[in-house]
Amino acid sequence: MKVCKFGGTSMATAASVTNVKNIVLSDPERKFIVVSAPGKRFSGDTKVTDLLYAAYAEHNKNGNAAAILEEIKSRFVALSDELGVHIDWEEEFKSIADGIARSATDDFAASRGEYLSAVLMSKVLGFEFVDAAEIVKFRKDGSFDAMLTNDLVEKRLKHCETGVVIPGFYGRMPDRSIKTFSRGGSDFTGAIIARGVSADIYENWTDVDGFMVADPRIVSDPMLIGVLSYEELRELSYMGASVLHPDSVFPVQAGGIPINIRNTFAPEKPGTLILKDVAGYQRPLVTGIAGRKGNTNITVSKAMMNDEVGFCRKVLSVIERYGLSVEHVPTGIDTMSIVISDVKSKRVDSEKLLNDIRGMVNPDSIEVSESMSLIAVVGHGMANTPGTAAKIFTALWKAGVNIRLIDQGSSELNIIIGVEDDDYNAAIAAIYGAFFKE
């Protein structure tokens, strides 16, 4: 039994939806299909989800989102006409307009792209449509209710005789309002369904052949990763390898279900297999290299800091009050650095943050840099191989890249390097070259 999730590019055009149909119907084991909202049809196009967010904003501003909803409707009308299926889009969009008018948040609006995709795909395949709101549940505080959801998925889907199509990305709160996951959450929905029906494999279909060792926009024709562990996937996804939502590992990991990343536009290729245990597979020393730009690094210096009980806690408590996530905290005898990823995205006043830290610990000095890139070199094989770090640092030295930060996790699964944003591409290319081109 297979659960298949198809991403936004797979649902964007009639031709791509036809590819999805052919893939699903080519294997009778593909019974449970999760779909995303239609993505971009061409460069410069707008994703349907972004249009729906804009529709909600327009309604809040002017009380009418008819023009944007009409644009979205025209896309679905064109899709159904080309695919030869009949759907009452007028009724669907009337319901969406009414729902947006009643909604206190933009979650309902954002979820309708997946909903409409699933309505369309169920007609194209001749499968049953099951609304995610029936089976994916959140608690009152907005957290995902994994236990209730798993029970509902198993009860509703496990014994379905025909195929089923389910929209990704959203579920329902106890008050019956719609709640969405973070962007890319359809991956998570697919994993939830896979666990609930005890699938043999979770196929995640996208527009790439699988996980690459490095970003192909930086490294020309990087090697495809054939096999990954759940842990390696989490590390790489969190650090910027955007093929799969990092949280989508948890439901399938609980059930020991393999994930297979596949390409909708090249279904003959095997893709990347993600497993609980990768022992016995022939794999390179380094599995993947990924990173993120634009991190903020705050370095707090104070003589005899190491003797001041609670110093680190006091600094981190200030950062916590601002609702910021700490990535790394390398320390010395008289210095403490805090790497934060979301200062810019949360629009935090950096000077106010620094003043609050000064007031809390009275440091000798504080330095801040808002242009640090974090790069993760990931691989199970690194832990027992002497010289791995030396190889990384030699490659960066040869490339003229200055290292600002070094951090290795306790599991020895990854080595984190901090460099200036301007050196990011050169650093990725240098590390890749050291392990895959020499």
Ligand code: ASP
Given for the second form:
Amino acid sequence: MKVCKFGGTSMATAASVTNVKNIVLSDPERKFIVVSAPGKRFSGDTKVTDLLYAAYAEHNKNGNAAAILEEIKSRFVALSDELGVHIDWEEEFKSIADGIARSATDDFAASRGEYLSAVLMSKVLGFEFVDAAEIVKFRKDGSFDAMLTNDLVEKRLKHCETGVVIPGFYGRMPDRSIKTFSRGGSDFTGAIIARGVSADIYENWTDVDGFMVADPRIVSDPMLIGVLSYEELRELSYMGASVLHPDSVFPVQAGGIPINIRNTFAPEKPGTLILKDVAGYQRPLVTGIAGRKGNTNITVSKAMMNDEVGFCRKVLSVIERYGLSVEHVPTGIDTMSIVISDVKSKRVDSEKLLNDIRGMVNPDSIEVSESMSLIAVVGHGMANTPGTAAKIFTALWKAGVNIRLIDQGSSELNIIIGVEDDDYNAAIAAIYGAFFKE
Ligand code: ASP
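To complete the pair, please output the form predicted together with aspartic acid (ASP); the form predicted on its own was given just before.
After this comes the whole thing, all chains and molecules, with the earlier chain placed first.
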């Protein structure tokens, strides 16, 4: 039996929801359906989730989210009208407005897109609606409770006779409040459900044909990868490839369940299959090139640093105090660099951070740059293949890109390169060219 998750574009218009309906009903094994909130209907449109965050912000500012909620309601009314199903949206939106007024955070508001989407989809399909709040659970400290969730999913869903629709993206805290995963988290919900019901396959339906080796906004018409490993997917999605939420791998990996990325708008295409073991498949040396801009690079220099026992630990302890996670720590004899991805997103005052490091280790100098891009070149085939790194670095040299950092994971699954943000696109294009165009 199959778990299918449909993304925001698949839920955005009556035509796309009709595609979803046809896909689900064409295969009786497609029994557990997880949905996102309606996404953009056209470029420049706003996702329902973003409208809901705005509604909560508006409520906090002037105590009234009615105008934005009205806008969201009209989208659902139009959808149900066009799809020919009846739902009491008045009632639903009244309880959403009440819930927003009672919530201490924006999680409840944000979660309602998935909730309403699932209510609609269950009507369209004639499937049972099961609220994620019933089966997806968080602990008191806000972390996801995988064990309890798995138990509840199994008990509630495994023996369901009919098809079921479940909203993605959220679950419930022990105090009964609603909590969401990070953005794009419906992919994770799909993976949790797949694990809990021991699905044969987790189909993740989106708006592209599968996993592309590089970002098509940078490389025109990049190659599509037919088969990826869980590890490759994890590396690539963590590093910025946006097809799947980076945490989605864990639940399915634990259950050994393959993921199949498919296109709702071209269901005849096979998409990308993500498996534990990719040996035996014909695959290119490099299966993905992904990256992230805007990382912070702090370089601390001090003569005789290598002799000072505990130097790195002290620097890192300051960073830990700020709740930042460290991506890479390349060190030299008298220098240590720390690459951090979330200084900006966590709104950390970098001057204050540097001062604290100064106070802790008294360095000769300390420099910060906030424009480092990290690029990961990923592929199992790179292990034990001499010349892979040479190919990457030659391509970057020819493209005039200066390399600021190099890191090869010990598994040889990836090579990470740091470049200036301004060189990001040129670097990706050059690496892609070296492996796929020469
Ligand atoms: N609707 C949520 C978001 O926009 C979650 C999801 O679609 O997976 O991030």
